[in-house]
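Below, in structure tokens: the form predicted on its own, a single chain.
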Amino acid sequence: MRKHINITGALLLMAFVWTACKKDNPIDEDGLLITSRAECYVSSFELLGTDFVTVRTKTATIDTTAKTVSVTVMFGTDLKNLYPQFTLAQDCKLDPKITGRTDFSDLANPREYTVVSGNRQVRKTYKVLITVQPR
């Protein structure tokens, strides 16, 4: 008997400590932290190449209150092998995700990102403008 006891005050502890620790750090899908933070914006942005070398021709320039960001890259740039790379404020997260390399070779249509702040209850989308350098 005792030892059901036992055994039965050790599951509710484990199972009060998972709980309390779950409410402590809440974690999204992803597996990141959610924190208090309602701050939702990009800071800073790169493009970089093929041979990871960037291809902008000068710092990109971000827009918050429309939410672009515009960069020119040099001419002859591959738009269709190009590794975007955002900078978030503290505890954002992008949506979609960058995995790899990315298309941005039709600049009739420009991609957009969304950011997603670290309460998880803001989302801002921006649109990645692309202007090709003149010959």
Contents of the next structure:
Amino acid sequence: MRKHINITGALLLMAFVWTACKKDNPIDEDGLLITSRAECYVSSFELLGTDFVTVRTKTATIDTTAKTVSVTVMFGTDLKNLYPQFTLAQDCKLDPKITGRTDFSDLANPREYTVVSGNRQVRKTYKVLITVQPR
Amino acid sequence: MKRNPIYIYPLSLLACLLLVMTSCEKKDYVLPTAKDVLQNDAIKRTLGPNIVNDTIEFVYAMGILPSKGKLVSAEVEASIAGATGTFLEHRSYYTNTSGVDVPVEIGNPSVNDKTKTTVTFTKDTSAAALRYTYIVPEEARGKTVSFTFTARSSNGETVNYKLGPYNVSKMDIKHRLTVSNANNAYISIEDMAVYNDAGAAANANKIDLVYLYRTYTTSTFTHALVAPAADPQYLPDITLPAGVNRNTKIQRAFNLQDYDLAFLQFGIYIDDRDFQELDLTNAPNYAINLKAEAGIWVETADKKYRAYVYVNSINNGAKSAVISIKRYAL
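Now that the form predicted on its own has been shown, please provide the structure of the form predicted in complex with the partner chain.
Following is the full complex, with the preceding chain placed first.
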């Protein structure tokens, strides 16, 4: 009986040591998992007004070659206070982060957002081109 | 000390049996004994902020054993006298099997004397639940108000119940103002009123918003609330009365159906704190394409007021809308 207990104890100890020494999965400075994925693109884009209702007139056009997001917004949209929402390829992240209302009113100098791949090796910078619908 | 399992198992079994036996023991229901003294209780019925000229409703319940006496009077004393219309019901309500509240008259209509509202019982009544409606007076704005409910019985007993203090909001409220295109189109937050062209000219320095309705094939404009100083593209074909030129900050809001303004089922209330924390620094001065049940946050050009203008309904055919306003003086 005592022999069985000793064997079980030794096995448990080995399992503990093995898991304790296993290398941690790498994470980046934001605490996000760094994976092996190299995909890096924007798959969809949304713009919300201060009332959290979309200001788009139609679906945004995303050009992954030219790295542009083109969106037409309704006449009268308050361009200084918009909430952009990006959908990215798996494991990607966005730089700069979106933390609240964003000013898109300088149409001559479109805002730029960089998509960083899951392996953090690929970076692609997209321009958000906004067109305001005529009255 | 080494324990002998021979003793441990039967003891555990006995303990389990004892537990099962006691847990299944049946206890006969005994009617609770009513206290033989005059008793009372009170609740506040209304939720949300307490607004000047609006109501705060309570229910005051009192009872005594019939063998001990009957109810003689009920009284409410507010720390600040209620405005005209404050009353204590002289009818006690019960809910019938259909769920309808049925009144039973128990005394004379209430009498207000400064801070006190009193009902004198005229029926042999040993228990009653009376509703109390307090109209918040101007004097209470921004202060707190408390209430002491008192019941008296024929055997000389007196009992009371205190509720509060409750904060009274600094807000004002105005319900259902009709605005219409090219007619009653000028809104003053300071006056909480709607004006036509002549009225706007007479109150030019108080006009904060212009209502207009437009339809275009290229965009959705429809119902709009725009500051007089906004870019003319948001005030198409509008000639403002002389002196109407204020630059109001405006921010659209949706899904903010404040109960006091909308009277819908949503338990949402805008309170003083919402206005205190509102930041319209970068807000524009126009809001177009407004829908029913949407609204706008507003800050007047002189920064004297912040307000929430709620759109109760819109009428495309009549080119009009019904709005309600909550206003906070800064």
